[in-house]
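Presented as structure tokens, the chain that follows is alone, the form predicted alone.
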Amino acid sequence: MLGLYIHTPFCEKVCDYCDFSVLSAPDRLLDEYLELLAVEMQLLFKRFPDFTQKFQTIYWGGGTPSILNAKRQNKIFDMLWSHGVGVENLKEFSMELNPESCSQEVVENAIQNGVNRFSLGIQSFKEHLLQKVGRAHSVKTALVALEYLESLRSQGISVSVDLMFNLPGQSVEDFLEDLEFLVKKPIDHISFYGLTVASNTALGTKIKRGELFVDDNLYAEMYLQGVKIVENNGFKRYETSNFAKIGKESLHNQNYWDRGFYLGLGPGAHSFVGNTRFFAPESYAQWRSWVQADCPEKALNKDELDFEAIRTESIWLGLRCSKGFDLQKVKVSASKLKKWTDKGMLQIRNNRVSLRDEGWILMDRIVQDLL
């Protein structure tokens, strides 16, 4: 399967948690980046002029790309249809929203030109939590969303919604409760997200400081009680923080964890070809500026996978996923092996190597034994 993804790298206010290389933009800056991502993509559609009707998948994140209005959207729109990438070819088009900006105008027009997949980052359904981690959203705000996008299913469209957990200052049945109340809504797909602390957030900042505290003991209750709450109620675990309807799954992100290939667009974008991993500058402003420079290959940052390189990352994203690897495919240690199904933290069946219970939180360390 061949993938594209596009990165638009803003927000109209950025998360105390967010690490990533987003930006709260003006208008203008609005504006260039559209300019900006036509060159990237006319430069990129000619180094790989094979893929352009050959891709089967879209997923355009973010940052949050319902923050561009519709007739900004229309101007990305107009760039793909232009280069030949035809929507008729594809399975899957996904779009990530914000509820503060999931208005009908923004998502109707979406519709209209292709998007069949809609994500909304909604986080969690407590006030005093939002507020907590800097959500531009209120629970109201999302509420309105949410049963927006739950009336567009009876036009084949799909939903799915993100919700993050071990939040500061929230307890095992906050995140339960929000996991209880979203499994009863008519909708696809549920992510849900262990918090991560980069220490140069704001987050960071204030738990440093000791104003806000995070309590990581609660961090395998929450996941592996959350797991059992999806799981009842229909949706099955087919990627570590991934759950879905029986063929609901994000082709997309499938595509990423079986390492298909896929080019990315926007600021710091990945693209993984052949046996090379590659993506652009991730800061707006080095971005640009390489594109101004015409996207020179020589500024890319380049990963060349060799044998070991492939093998860890079969592993790796083999057991993030519930089919696991194939080890028929993969040799692994034998012992090592053993060692974690005797454990109960592995599973062999069929060739294939995949976690099981609390394997799921033990995945780094389990991987890291293994290779």
Second form
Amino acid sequence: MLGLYIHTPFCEKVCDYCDFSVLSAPDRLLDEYLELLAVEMQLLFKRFPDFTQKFQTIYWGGGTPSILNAKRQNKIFDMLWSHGVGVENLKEFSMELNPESCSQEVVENAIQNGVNRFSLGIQSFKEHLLQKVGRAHSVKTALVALEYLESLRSQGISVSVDLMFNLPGQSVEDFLEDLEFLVKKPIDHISFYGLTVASNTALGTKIKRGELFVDDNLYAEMYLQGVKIVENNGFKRYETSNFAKIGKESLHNQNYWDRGFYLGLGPGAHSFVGNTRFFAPESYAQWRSWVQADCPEKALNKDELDFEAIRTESIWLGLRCSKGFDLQKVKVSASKLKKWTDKGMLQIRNNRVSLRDEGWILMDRIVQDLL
Amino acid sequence: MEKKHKFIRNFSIIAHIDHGKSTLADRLIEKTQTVSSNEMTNQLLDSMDLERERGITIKAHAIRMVYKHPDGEYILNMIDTPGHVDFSYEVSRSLAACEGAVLVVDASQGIEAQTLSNLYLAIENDLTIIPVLNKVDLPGADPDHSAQLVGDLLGYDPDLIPRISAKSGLNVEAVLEKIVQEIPPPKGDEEAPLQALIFDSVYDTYRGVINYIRVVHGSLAVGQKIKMMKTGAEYMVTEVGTFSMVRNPKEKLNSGMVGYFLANVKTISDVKIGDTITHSQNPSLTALPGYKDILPMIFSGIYPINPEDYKDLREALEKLKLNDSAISWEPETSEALGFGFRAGFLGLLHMEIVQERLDREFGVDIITTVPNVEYHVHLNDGSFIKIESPSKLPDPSRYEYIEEPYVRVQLFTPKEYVGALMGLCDEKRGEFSTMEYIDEHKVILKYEMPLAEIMFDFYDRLKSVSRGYAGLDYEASGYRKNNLIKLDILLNGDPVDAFSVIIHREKSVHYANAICTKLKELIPRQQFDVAIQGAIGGKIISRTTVKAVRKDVLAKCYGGDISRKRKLLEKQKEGKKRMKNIGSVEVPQKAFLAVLSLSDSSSNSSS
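Please supply the coordinates for the form predicted in complex with the partner chain, as a counterpart to the form predicted alone shown previously.
Let us now look at the entire complex, which starts with that chain.
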């Protein structure tokens, strides 16, 4: 598999928990961004000429891609097609949407240009929780957007919804109610994530000051109960935070966990080719200077993988997925495997090792032990 | 022969820590063009990484310089010495190889604790002392005042003391001139049987032991057969030479010279620092005075994290001892940690240095346990035993009382910090002796204190209450009976011998609370609750709990997260390697020294 990621680093409002490369931006900056992206795309595709026509998935994320109006979006689509990105090979073209910018104009235009999967960031159906983490939309806006996207499924459009849990002030019931409500909706895919608080974010500051509190002890129950709810309603866990109806898994994301290659465009976007992971400067201003200097290769952040690193990735990324990793390809200590299978946290089936039950919430610990 | 000696000068540089010894040494090397200027890196002589990082000299270093003087070419053999109280023994060793010492005093700090103790060592060794005022170009420097004080102390004309800046090179020639004029040339009889003092040694994987020597009488040449007088070992000399950053082989080392010899010595125990070497044929009948044996002040367990590394650890300790003769050890077994060693050190810094060197130079992952002093336990039958480890303390029904070592402490401080320092000493069970004025600003406070109390955070607290101005020096002053008890720490109900301490009863509850709280911070969450308890003779006096982990997972991981997160996993795994399994509980290396970082909590509660 070969994927392409496009990063649009703008939001109308940056969420309190966000530590991504994102900023709220005036129109002038959006236009500048599109020009820079065109340069970066041309140079990157020139470096990897064999890739351009072979992308099987594109994922357009952010930030908020839907912050760009149809005219601006078309600049990106035109760039792709003019470089010869082959529509015929493309199995999946995903786009992230936020409820507040999920307009008919944007969505219809995207579909006309080949987008066939939308991922809607709803995060919670509780108004007070949305406010607590500084989301820009209301529950009502989210419901309108969701209903609109559902109506497109008859055209073969796949719809995914993101939720968050372990939010400050969120009870176990709050989250489980959200899920019970969501699984009844005619959608294809659900992702839910435990909140990760980075200290350098607005939310991190509020927590440090004691204004908000995240009860870590609720994590396990929310996650384990949540999995039960979605799995009882026709979704299958294929990755620790991702659940899909049969055949509706995200191909693009699966490629990350399968250690397939991908190229990334935009500030801080990552690529993986051969045994090298690399990414462009993360801040918008630094990325701009970098592109203006014709994307010098030596200014990229590079991570050259040696044998150990590859093994680590294979175990860890493998265990993130329900299918696990292949024991014939990755050697691990038999006594360590036994330790975790005895605890009921790992299982071995058809020579594949995968997590089970409470193993899912202690994944990092298990991975470290197996390394 | 006298003629040859006339152009040799052997000297050490002594000073309080940070007064600029190593910088001056570098300047002298530069001025004598011993090393070309493009080879100069800062502080050449601090050759261990550790020394550069900490900015202190730990080991004595010897170097030969040639000084072109109108009278002729002088050979200057210089030995740089450490300035920390823990390392006075290194200084005394170096001094025995010299005829003179350059005493460096920071003109803005004046006379400090180690200025005096090193000076007394130099006087004891009958050396000619050349005082030098350094850092005279700093804004806070008061050279006239410092010169007066130093002059009074030494009976030296204050106007004749060189005022220099080792950093900028200002007036450094004056120091060279003084060395040549005032330090006497070595006396030695070239024709007499060989007597050479081994004052340091290091182990080289390819060449065996490299011995640093001062030839006192006779001479030493390649091909000669020599004998170590104390150990009796005999070797054929394969190389002799002097140092100028690298070894410079020579044909012969004559009397009066400082240099090295190689003899393919692979048996480390054949070499004793302080030993005298002589020729096997026509040997000297007497040995040189050598060094006093140094007694360790504090003790701690050293254990390999992986039991298989026990042998490597023993070898590493043996190699370390070659150039750190102050360390001593004997095998010890701990229920919690397995097979290891009980090692004696001169002080806490010495202990830290040894730990870091074992780790860095010898690559052995180790756990060191809470350090303690040596106790005298007086048994019911009237006899007494010495114990170096709390786990060796007999059952309370078997002994009458315990004695602990005391030290005579001298604190050098500007007078405005006297009050704060007295408070600190009281808290540390100190007993005030006297207070003396050095000048109108500076005083020496003298206390009798339990060594155990200055062992932990005393030095750091001293520095913090005096804004870094106070200095410390101490010497042993005998044993005293006190109300001491053994405090055990239990993990999930099982006592961990490596955590046990002997402590004054009045301090036990406070200590137990502090250590349980600290361990709670340091022991990572496991898959089950871990109870941490402090107990005296089975009675629990304090408790904390590390709750079981119920979440250890990164929720989001897409294309951009993989590199960063993988590196994090690798780092965490590295951390795990440094964990020791005590029963079923994983305990990190640093938890065994948790007591050393209790200072914050203890200072808060006592102030």
